[in-house]
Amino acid sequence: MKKPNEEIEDQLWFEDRLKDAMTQFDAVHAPKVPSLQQFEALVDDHKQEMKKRLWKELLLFWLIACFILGLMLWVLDRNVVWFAILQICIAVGGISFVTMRFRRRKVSTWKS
């Protein structure tokens, strides 16, 4: 353990030799903090971009859903057997997809 005099001497040595260099280093490498207006503008821009992206994704979802619904109704109108086969294939695919995702998540949870 250092004595109080040694700590004071160390502090004085540090101030004599390195304080100017450290102050200069801090001044050069200190991050510039943006103003509050810049942060608010950044947040507003991000919100607007997210809204546009979400509306585009919603529109794409509705278009795909309408296409799939129309296709399924068309298949139902043409042939009931093919409609049933298509529904069974979709159900089996969905169940297998969910099972694989759940199993993968459960295994990764146990590993960590």
Second form
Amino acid sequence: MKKPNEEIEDQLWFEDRLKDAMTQFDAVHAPKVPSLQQFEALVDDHKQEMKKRLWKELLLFWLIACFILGLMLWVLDRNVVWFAILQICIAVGGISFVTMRFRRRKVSTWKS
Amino acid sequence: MHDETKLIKQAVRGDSRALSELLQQHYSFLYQYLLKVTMNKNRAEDITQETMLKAIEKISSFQGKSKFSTWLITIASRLVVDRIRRNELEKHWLQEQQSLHSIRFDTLQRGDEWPEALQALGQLSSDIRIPVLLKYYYGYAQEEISSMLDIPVGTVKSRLHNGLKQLRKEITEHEEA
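Show the form predicted in complex with its partner chain, please, the one above being the form predicted alone.
Whole complex next, starting from this chain.
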């Protein structure tokens, strides 16, 4: 671990050798900033797009939910045992999926 | 500064004009940061645009604990890191070399010089260059860089150590030659 003095030395060295060159680089490559109207158009367009995407996702969610619910009711109507088996399978699958996702996230946080 | 706080509050509440003003005010800063990180004009423009779009999507969750510029830099840095991860290593290295030649040529064409300091900085790989820039040029603390890049403080320290060591070596070698 570096001592505070060494950190200050590193900072001073960087400022002495690189800072001016980088400030100059920034000045040379200053971009042309778009107008406020262009930014407003970008923000409004993207908000519209996000709303559309949200509605699409919501619609897809309801379609899938209705399909699954219909299927489950149909199975329940035909055979109670198969309905129970299906319910157990879904519960076990869901729990294992969530556990695996959670573990993988923990490992990746630790690794990075 | 006070004005910025007001704009942030309005933007978080959903005011598009306030958000547009904030994005416009930080455009140059963000682009220049990304240009130094990527050393590639097209990629810098591309990621600046992507960062702005992400900011529009996430503005309602911005809590104002950090400065708006810090928040933008965090989004941008993570986008850069994601792109590096998606590229294969060798391809990425080749692209970096080509980008460095191209930005060097562009700088020289604009009548400015290309000092050894920039060449040395460009030789660093992006994952090392990002923490070096954030710490020594933008003045962020190691803990802040760690949370900005979502990596442990130890990794930040080792990257800073390696980065500075490499910079010293390149610049000293050039001075001695």
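Here the structure is a predicted model, which is why all the values come from computation and not from measurement. Rigid core (definition): largest C-alpha set, two forms, superposition within 1.5 Å. Numbering follows the first chain given and starts at 1.
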property	result
Residue pair residue 76, residue 34: same rigid group between these two forms	yes
Rigid hinge motion between these two forms - rotation in whole degrees	48
